[in-house]
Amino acid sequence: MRKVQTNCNFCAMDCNLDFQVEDGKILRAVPTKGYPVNDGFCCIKGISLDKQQTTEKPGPLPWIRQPDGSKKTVSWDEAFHYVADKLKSLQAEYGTESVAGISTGQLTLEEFSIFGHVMRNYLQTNVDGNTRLCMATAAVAMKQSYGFDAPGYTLKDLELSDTIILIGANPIVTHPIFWSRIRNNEVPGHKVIVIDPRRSETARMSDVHYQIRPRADLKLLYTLANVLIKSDWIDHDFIEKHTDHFGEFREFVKKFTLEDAEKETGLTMAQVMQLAASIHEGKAVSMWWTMGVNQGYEAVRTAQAIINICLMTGNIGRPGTGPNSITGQCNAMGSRLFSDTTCLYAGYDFKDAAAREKICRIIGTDDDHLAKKPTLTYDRIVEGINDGKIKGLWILCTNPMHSWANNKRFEEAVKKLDLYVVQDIYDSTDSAEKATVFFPVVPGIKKCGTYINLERRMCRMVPVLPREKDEISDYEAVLGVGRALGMGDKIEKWATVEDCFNLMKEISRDTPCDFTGIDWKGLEGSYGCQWPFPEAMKGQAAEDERRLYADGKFFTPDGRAQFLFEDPLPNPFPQTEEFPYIFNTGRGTVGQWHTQTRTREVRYVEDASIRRAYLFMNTKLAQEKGIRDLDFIRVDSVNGQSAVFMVRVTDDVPYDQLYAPEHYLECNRITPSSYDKYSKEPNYKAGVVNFVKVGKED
């Protein structure tokens, strides 16, 4: 029996385990004792890697559709040269930009690179992923307000916090290890706060909830804002030396009255007073957002004004403190830096010639084969495709057809295209179900790579399992089709994992995310590392756990930290007599992930999991409605589509409001089309619609 440590690759935590291996086969799963994230915890969807061994997955070989409609299984050597040839086809036919790429945060840092060497540069062609669903808000607002996305936090401030502020979050049931490192907090009289429109599962352990309005929490930090300054419960000397923007800011949150936030925000006077109070009496002060804030159509400036708070107060570079993003999944990270899409890869600006030049010398190429400017953003390849500029697209590791905004307008995209290739574990999946082109490959058991989690911290995927007859990863798919495409020496020095990783590596030289020195034989079985990580740290103890912004040193032209504020926008769904009520959404419960693809395939997460779409309902409204629990409504959308779920009656969501687990593809059914103008992330959280009681199979 061997012992074998990788990364679970579900949420943003990255938690390490052991497999036991024997005979190819895996005896047991535990959490790793002593790494850094987890320490010999794991939640229930990480335990079970070792029953996700891909039950229901297809035959190793590509298929191509035929004009009948049948699937025709073909070597990998023929389906890279059909994709390739199509792509190309396409693009002399309908111009460079005709082909795109989606991609997911779940791949690992050198399937993101490689994908977009071979798309973004070879091609100059389009490639944004599902980052953009969960983080591209708070990657947009530290670039902002920072010089760079860099949080700066590491998971031990949970456990040195004295006041924890979740907005937005509900990490006992999204990201229970995270969960577990604030339960492991022994600071005397340390308290735990949540912001949040729903009574959570969170809210209902913390010491304090405020049950906000949905989307009124810009209106709330500004209005603390202003409480905090006008009590001059301010760090003057931090603000002085290491932020630029504070007096605008001071002028600019004075109009935001406590009178005001009573009316808008669903809180008291008194509560709003009550929280600024907790912010000045904290000596180490953490605030953490993710996806209650993140996808809004004012998401980045949310997110700013949570930084603004934490930059005013000194709460920053601190143990214990932060404005702190929490990821959303395994690699948004390494997604967001080296995927070469809204960046080039380290995070460098695609108009630096400097950082041109450095890129194409490591990576063998020239400048006509460097991507010249951000990618088209998800909302936009979508709607291209519906207006016909787009023919082409290339899905790898996601299920957009369930997880879009408004999914129903990417079903009616997919039947626009020329080609379509699904690349994916299984193709049962929604989105897999319409290719003209499937690539069957690995999951993560069978294949290697490094992912950077939510505090910065590089691990390995190590493979587990070995690989069947002409099984292959998503790393080798991508490269497939390269050489395919003739790139010829673009691609040869991309010819492993370990190549890119290297290649990567030197690129992150002398930038904030450098992690030269880490060494990538030296991440396996080690307990991982937070960049920077630069080459002159060799020999450090590089599983130390590190914080950025100690020296009051950001990432801007002159080093300081920038108050970024803008005037709250007019909702864009606002509740009216047709649609009176409140659409929000979210995660079920822990065993649950996302559309549901792997965790179907654990038999006691899905014994405990509803079959089938069901929604939250307030208790009065229930009655006032003569709905009964486990009754069936159908809910008519503002987008004009509408679904049938099943009601599960409870007091922990507002009268005026209805919340629903993402997970079933009813949900995003209803969901409207609407988007942050900075981050352009989804606003999935506060549609608004109707109802109606329905039979059961109505």
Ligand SMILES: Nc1nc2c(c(=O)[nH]1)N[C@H]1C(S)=C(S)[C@@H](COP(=O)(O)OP(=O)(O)OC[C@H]3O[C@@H](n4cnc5c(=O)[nH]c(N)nc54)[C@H](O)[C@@H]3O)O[C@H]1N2
Contents of the next structure:
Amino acid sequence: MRKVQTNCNFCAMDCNLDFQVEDGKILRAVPTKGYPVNDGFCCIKGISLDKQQTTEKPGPLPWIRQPDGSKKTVSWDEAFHYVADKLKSLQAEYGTESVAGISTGQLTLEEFSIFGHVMRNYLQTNVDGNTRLCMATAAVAMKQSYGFDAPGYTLKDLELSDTIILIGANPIVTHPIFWSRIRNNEVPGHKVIVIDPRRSETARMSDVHYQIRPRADLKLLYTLANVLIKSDWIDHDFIEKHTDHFGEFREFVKKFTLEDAEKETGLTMAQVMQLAASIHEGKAVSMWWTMGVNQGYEAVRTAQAIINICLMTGNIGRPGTGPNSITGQCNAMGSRLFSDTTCLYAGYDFKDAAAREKICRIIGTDDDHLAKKPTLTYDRIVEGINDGKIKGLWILCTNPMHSWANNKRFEEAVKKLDLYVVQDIYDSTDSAEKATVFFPVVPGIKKCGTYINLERRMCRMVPVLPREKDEISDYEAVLGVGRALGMGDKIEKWATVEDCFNLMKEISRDTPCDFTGIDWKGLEGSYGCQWPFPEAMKGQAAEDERRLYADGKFFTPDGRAQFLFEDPLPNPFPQTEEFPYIFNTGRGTVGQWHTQTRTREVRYVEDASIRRAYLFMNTKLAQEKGIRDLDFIRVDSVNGQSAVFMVRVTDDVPYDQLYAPEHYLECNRITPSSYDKYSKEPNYKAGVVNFVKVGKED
Ligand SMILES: Nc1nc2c(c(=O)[nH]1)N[C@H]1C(S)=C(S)[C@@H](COP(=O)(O)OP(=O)(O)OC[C@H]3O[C@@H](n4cnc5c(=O)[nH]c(N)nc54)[C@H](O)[C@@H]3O)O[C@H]1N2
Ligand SMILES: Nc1nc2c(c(=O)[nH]1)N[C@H]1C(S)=C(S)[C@@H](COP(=O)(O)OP(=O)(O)OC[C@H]3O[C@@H](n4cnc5c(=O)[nH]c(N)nc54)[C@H](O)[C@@H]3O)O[C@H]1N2
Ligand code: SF4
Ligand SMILES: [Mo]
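Alright, leaving the form predicted on its own aside, put up the form predicted in complex with this ligand.
Below is the whole assembly, all chains and molecules, this chain first.
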């Protein structure tokens, strides 16, 4: 029997598990004891990692759609050349940017790096990631405020904080092991505070729940800042030494009064004062946010309003503190820095001539074949297809037909494509069904690579099971197309996953995410290692929990953090007589993962899940409308679309709000096309709708 330690590739915790393997079969999976993230525990998704491609598996070879609609299975070599030739001919006919890609935060660092190299560098075109739907807001907010996209915390901070404030985050469902770290907190009298419009699973378990109006966070945070300043509950020394623009911020927040906050946020003046007092009284205050903040129309400024509060109260860089963004996907942090989409590898700017030269030298290319500008954003790619400008699309490890906001736009776009390559572990996904070329690839348990978790910890994915004939990984699929494109010596240095790791490692030298002290082999079976870990730190215990900003130094040119703020914007979707209800969306259960392609293979999850689209409705509203639990309604949305949902009646959502899990395609049928203006992340959580009761089949 062999023991193989590898990581869970669902959520951003990147828990590690030990797989016991015999004769090519997994006997047991046991969460790795001592691993600093999950120390012997994990959730249902991690323990079910062996259930990938067990009930459903595409053949090992790719297929190409024929003119009569049938699928023809071909050799890998033929498929690589078919795709490469088509990409080149589309570019020749319609221009360089007539082909595009959609990447992901769920592959290995090496896989999205090489995808960036082929598409962004060599083909000089656009690739955005599904991280746009998820972490773009936090990435932009931190880059602007700190000078680099560098979340500073370590998970240990959850155990050391005396005041934990969760804003738009529901970790009991979404990051169960994160919640278990909160449960380990033994600081006497510590408090868990939740700010969420609904009584989420986490809100129910918290000490205080502030049931805010949807999208009122920015006003609440500016009011809190005003109260803290007026009460002189701020850290003058920290502000003076380590920040810029506090004076302007102090002037700016003066207009955010408690009276207005009471009208606009749904919280009473006393509640706002109580929250300000909690921040003041805490010795180690940490504020953690996720999608309730990131997915809004003024999301970047909201994230920065959280950062501002921590900066002005000196709650950053010390144990148990921080404005801390919680990452969603297993490698979202890796993709933010190494997918070559919104920045060059390792966070470099596209215009930095010295960096361009360094990167070209390391990866073996020339300046003409290195991406020159940030990618077109996800929305522009989808609409570029709808406008007829983009003719070819290659997506990997994401399912936009289901997950994209206002997903009918993606469905419409796909019909216009000449080339639509889908690379997935299943060919039955909503996005794969319409593919013109399908690349079947192996799941995580059959491949290797590296991942970076939410606290900047890098770990190694190690193959647990052997591959069968013709089975290949994402890395090999992209490499195959790259070679078929004739990249020649421009892809020579990328021959193996380990080669790619070493290229990215060398590029990271002397950057804030320097990981030159980490070895490919040393990472295997280890406790992982948080960046930065430069060569000079080699030999130091890599399992140490490390946080950034302890010295008050940030990555901006003057080394100071920036107070950034702006007047709140009018809500693009106010409630009206026609659309009186707010449509909130998010995760449903611990077992269900996004578009449910993987977790539907886990019987425990399927057995415990509702099999069709449903939403939660307030008891009083349901009574008024004559709707009972398990009745059906047709929801008509401001985006012009409608979808049928089963109703679950509850007191956990407010009277004028509905909450729908995103695990069903219907959910994004009715979310609007609306984005934050800086991050272009979709405003997924606050469309407006109306509904009527219908029979099941309507
Ligand atoms: N089981 C499971 N776990 C997952 C995932 C999964 O699909 N399934 N996905 C992973 C990924 S990629 C991500 S990004 C994370 C997401 O993790 P979370 O962000 O924790 O999950 P969500 O359910 O999207 O949203 C969190 C909360 O935001 C609240 N919210 C909505 N509007 C507002 C608002 O205006 N203000 C405030 N303060 N709150 C608001 C919602 O009511 C919801 O309870 O989960 C990760 N973990
Ligand atoms: N309404 C609403 N919509 C949302 C959200 C919300 O809160 N509300 N949240 C958004 C967020 S935060 C996110 S992150 C997105 C997620 O949206 P998606 O990324 O579209 O969702 P997934 O279901 O995770 O899709 C991953 C795909 O990759 C495939 N896959 C799994 N492993 C591999 C592999 O090793 N290789 C390859 N090539 N494929 C693989 C899976 O089968 C699946 O088809 O959804 C977004 N959509
Ligand atoms: S908490 Fe996240 S990383 Fe850990 S086992 Fe569950 S899904 Fe996997
Ligand atoms: Mo996400």
